[in-house]
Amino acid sequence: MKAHTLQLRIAEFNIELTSTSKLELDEGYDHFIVKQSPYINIFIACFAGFPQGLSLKSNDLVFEATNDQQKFYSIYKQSDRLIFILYNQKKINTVQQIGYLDASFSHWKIFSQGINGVIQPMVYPMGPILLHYITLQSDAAMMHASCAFDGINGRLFSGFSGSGKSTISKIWADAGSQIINDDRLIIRYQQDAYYVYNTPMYYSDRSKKASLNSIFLISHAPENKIKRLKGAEAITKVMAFSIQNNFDPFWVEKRLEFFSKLCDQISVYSLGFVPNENVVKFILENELK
């Protein structure tokens, strides 16, 4: 039976997907597909249909993402591997995919319901979950954030939902900056510097990279105001907007170490802003050079 293979390069991580079924990805992955990667970080075996005889009764539920209306995904621990149960966001509590991740965090098995011999292994929320576990292998983290790059400096903006990440991104874009992404980013530490990468979204966008020079934790305010954050305050507030599953003390400690080093090298600010073009000049005048 013919094997189908796809290779992706996201935040300079190389991912290989293989299956005997035809593989299909959302358009957001189009510009992340590469012909051949010199080195593969993550191997994903993709299957049509769900595994037979799967029972979760003997496994420990270690994490569950849910709200008052529905479940998003559940994570179970089975010996030295993790089992992921992902739910369809349009059909309440209907299982969409099942994933297995080995102890090395480098080999996945993803089971999806196929349609006419075609499977979609990276359908949301599988893609972001997989990328989060890739970052755990390296000096990297995923953030709910936007980033504007003016050609020299990359400025990351993060905050609660509705705080203005998309708004401030548009303001910087109108001022001539490149928007790396306005929702979900990966920060990587490489060669003594921090860089920001975009990740595949629901729309098509090419792969982007920028240096990271400052972080702003934003909120709407009646006037522009800025405050430099340092030490534990900076670490905890930045870390609060990272994407993480806090059920393993080892990885919590590793994540804390990553953000401690990040906030020691990158300036962090709280920023209350008025949503107009004046905030660009205000930041340029008040951030550390």
Second form
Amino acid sequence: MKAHTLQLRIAEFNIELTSTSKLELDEGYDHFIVKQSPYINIFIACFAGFPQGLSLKSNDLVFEATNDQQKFYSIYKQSDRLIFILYNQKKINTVQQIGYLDASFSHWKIFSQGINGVIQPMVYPMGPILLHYITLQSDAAMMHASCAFDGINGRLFSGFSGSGKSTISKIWADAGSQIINDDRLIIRYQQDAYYVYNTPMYYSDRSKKASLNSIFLISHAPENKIKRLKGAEAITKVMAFSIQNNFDPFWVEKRLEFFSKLCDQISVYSLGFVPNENVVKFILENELK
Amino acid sequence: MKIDELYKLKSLFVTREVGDELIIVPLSGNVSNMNHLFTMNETGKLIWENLRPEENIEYYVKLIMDEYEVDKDLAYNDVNMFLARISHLDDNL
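Having seen the form predicted alone, can you show the form predicted in complex with the partner chain?
Full complex below, order starting with the chain above.
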């Protein structure tokens, strides 16, 4: 049977998907597909249909992502491997995909329902979950954040939903900066510096990278105000907006170490802002040079 | 919250020392708790690091008095503030 292979390069991580079924990805992945990577970080074997004989016990359940209405995904641990059960967000309690992740975090098996011999292994939320587990094995983290890059400085904006991440990025874009992404970013530490990368979204966008120079934890305010955050306060507030599955102490310790070093090297600010162009000048006048 | 109850909870948190402060992250099986990270000041850190099930409040009052050379009322106040704050920790597990 013919093997289908796709290679992706996201945040400079190389990912290879293989299957005997035809593979299809959302258009957001279009610009992340590469012809041939010199090395592969993550191998993903993709299958049509769900695995037979999978038996999950409630004792094996280590993590659940839910809200009041429905489950998003559940994680079970059996021996050394993690088993992800992902639910269809339009059909409550209907399994959409199943994923197996080995102990090295480098080999996935993803099981999806095929349609006419075609499978979509990276359909949301599998894509972001997979990227989160890639960051865990590296000096990296995934953030709920936007980022604007003025050609020299990358400014990352994070905060609660509705705090204005897209708005402030758009204001910086109108002032000439490039938006790296306005929702989900990967921060990586490479060669003594921090960089921000976009990740595939529901829309098509090319792969982008920017140096990270400052982090702003934003909220709407009646007037622009800024405060530098340091130490434990900076670390906890930045880490709170990262993607986390905090069921394993080993990974939590690694995360704390990553954010401690990040906040030691990168300036972190609390920023209350009025959503107009004045905030650009305000930041330029108040951030550390 | 009693000291022995608090001691039992301790293993359900991961901590990191940052200067004189302590960051506390709850090990959680639910994504809705992921934003709940805590910081403790110097006295909170001292109590947390010396938690033992057999001790009582007076032990920690004396510990703070000895460490920081403060009077008993202030030390009591510190311990009570710590216990009040920490009493919500198990809401996040």
